[in-house]
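The chain below stands alone, shown as structure tokens; this is the form predicted alone.
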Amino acid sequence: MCQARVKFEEQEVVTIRDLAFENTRTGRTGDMLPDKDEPNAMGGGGQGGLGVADHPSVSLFREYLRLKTVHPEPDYDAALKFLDRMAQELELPMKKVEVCPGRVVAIITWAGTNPALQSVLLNSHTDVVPVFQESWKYDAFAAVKDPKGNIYGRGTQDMKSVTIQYIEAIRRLKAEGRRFARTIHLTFVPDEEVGGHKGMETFVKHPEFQALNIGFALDEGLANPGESFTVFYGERCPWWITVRCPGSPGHGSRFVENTAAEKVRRIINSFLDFREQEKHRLNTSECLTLGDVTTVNMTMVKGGVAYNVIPAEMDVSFDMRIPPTVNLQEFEEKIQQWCKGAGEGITYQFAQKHTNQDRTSTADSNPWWKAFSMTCKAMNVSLQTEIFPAATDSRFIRAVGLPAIGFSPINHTPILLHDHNEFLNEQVFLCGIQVYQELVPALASVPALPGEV
């Protein structure tokens, strides 16, 4: 098992140790040349001298990063073409399922020796969020590697690294001649970054999803700045709410009573006072993480037509993320009380209101978790189990009753998903492949469970 110890202080790598990575790739039919090290970062440099080639897995990762699958117009065709090539190299079949017009889920399948058993799903999404290029050190889609081995690009952490780690782990396992009882499916889904409505949320209702006969799923997680890997067994429910406040209109020169703005102020105070309470709970507890508290953020305010006209109506919107330990009915009743106390005629509506609070068991009585955790223990990998603070496609998988774990094998790395200058060190990336080389066999070899053939 490799160990990569990387300390990022002003992007400085203190020490890196990487053991036994092969320098050749089995079955590679693509015509892409490896990236070369350059004497400086702008040339795409690496940790060696001029002319030192990238590890083939790193070259593939950088190639995938350069595909502009970025919203609002992601190039999904380029991603599908890339995945077609990966399936050919792996000598595995790939199926394409159009779940919505222009939205295709790709499925690469490695059949098990006992296909009647429930399968293992390795899920990733192909899309990435937009960038503010002026705030980046390098072109966000050039996959520049600096002299310290840090690869910069949108999607390095979220989550193109995991996609390539899945593929490379499968490639190595097949090259070793390994076979497993359970079938392994790799799914590559669109639109996760815009809510998953035309991606996984629709796909889990599709007959092709049911046909996968999934028993357990892995999906994305987050980087961890420390030694441990973070594992997510549940998610907070995203509630996006708009509160509409009617009021008395009038001329801007008068003290008009019962205005919309007065009601909006009371609403804002109620929501943000609660926000402070939750923030205080988090900051004064040694055991709570962000996923254990409710976050509330005011994101939009609308209203008014002119400086001298008091508006007849104003809207204020909030993004709330509610942990699975909260009673959702009681929480909505709290919102109703805030609206009632702010004045007459106030209404609200949800743009998004997820209510599924299913969590995957992290007890040893869960054979999937036991296989996952014991394998990590055997690799001397420490785990931190948490509730995911945002939202991923895992919530849709859990909502149909399937166990799912959010996991990205990224440690010693600052959390930079959706941030400027998102990066991942090449040695951390390579170590992640070896992590999956151990996890995939363990999960695909879980003995038949009660009820399985």
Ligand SMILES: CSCC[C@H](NC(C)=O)C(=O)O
Contents of the next structure:
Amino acid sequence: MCQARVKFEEQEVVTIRDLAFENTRTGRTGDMLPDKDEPNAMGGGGQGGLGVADHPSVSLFREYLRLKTVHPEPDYDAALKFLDRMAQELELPMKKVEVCPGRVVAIITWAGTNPALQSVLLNSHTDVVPVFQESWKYDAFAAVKDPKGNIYGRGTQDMKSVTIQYIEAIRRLKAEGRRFARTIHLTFVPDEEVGGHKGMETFVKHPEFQALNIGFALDEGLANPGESFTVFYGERCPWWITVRCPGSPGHGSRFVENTAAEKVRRIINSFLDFREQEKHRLNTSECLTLGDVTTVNMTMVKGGVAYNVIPAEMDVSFDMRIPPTVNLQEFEEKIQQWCKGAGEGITYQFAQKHTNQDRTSTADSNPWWKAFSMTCKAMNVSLQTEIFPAATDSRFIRAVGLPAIGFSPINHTPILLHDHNEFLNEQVFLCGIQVYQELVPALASVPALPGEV
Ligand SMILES: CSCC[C@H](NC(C)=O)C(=O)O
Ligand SMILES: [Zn+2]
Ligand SMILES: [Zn+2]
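Hand over the structure of the form predicted together with the ligand; the form predicted alone is what we had up.
Zooming out: every chain and molecule, the one shown earlier first.
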């Protein structure tokens, strides 16, 4: 049933007949013809001309991609208007919670037949990262589809695809007349891409979040270039640190002792030597993935006023990502040693210091994981379980004690989140909807757990 095994070379073309069948099955009508007002809306991509109409789910995906919810000024109003329409089409209630001024979380709820049971959360963020338009093949917000069916746009992988896949899976399940014991909540959150402080981090502390009575959450993952899907059961902790090095100022023509730059050099050496060790560890062990080692990258250097003035202070910043297996207290002690060894008066401060290292169990004793993995097995979908190398909103969900899995049903696709020419093939996208059509019923039908009514 699931076409997740489809390979690009053997790509099937969705024909009008397939679409007609699909529309009958889903109960969706009236959107068979390509929308001539949309740029490049013709199936088969190209720049207009004769083509095959987009599958309605693809058409919706491309419409959502065109909303400019891009930092630094995301058009969140456009996203909320779109989601309002989705809720109306699905005939489901939508609640809006303003977690911070101008930062609204939208919640669409499909009540279960036993609402006392814990719910299933399908989370996605509405914002996307900026683009370097000059490096893109197409306008990053035009959702152009090329002749291979590859849809280009910021958010195609991260994570507007997942948002629409959730919505389309729910639409189809509702059209089939299905009901499930557990309530399903779809949350659409702002600001994930800028750290989640005015989004999920605040929302998880809000009474409206507690009221959702969540038992298990799905959130974003990463594409997999091979046949498998990658699922993430934990994340590395992001630590963003700035090390401040004071030093003796003076004339740029002299050998001044104890300069800020000499201290910065020792700091950089300590951090980057450690970086080399970890890179070597990753490259020499077949069983390690990026999520299992600590990455360190020097991302900013600040200081100085003129060529011939030795500055009294210089700052250097690093982006570190620490696996959940690392003892964080010992790791910070190591940083303190590096600072102490680099000279007098060096201080540091964190711009980001996540310390929760909770992981979601991938043992069969976890009924949520069992439902998830058994369903994938039944679909012949193979899974690779990993630690997420970067940070998502799942870290806030896990930090309040809830199990969460990061999963984007994207295989046979290079990992292009935050990259130029981010794309997703329409067939892979459509397969992902079918994956959720199986996963959502399985999760929403997990039998009552000990302690549940
Ligand atoms: C630490 S908050 C920023 C979140 C961002 N997430 C991704 C997926 O790129 C990151 O890991 O840099
Ligand atoms: Zn994302
Ligand atoms: Zn992202």
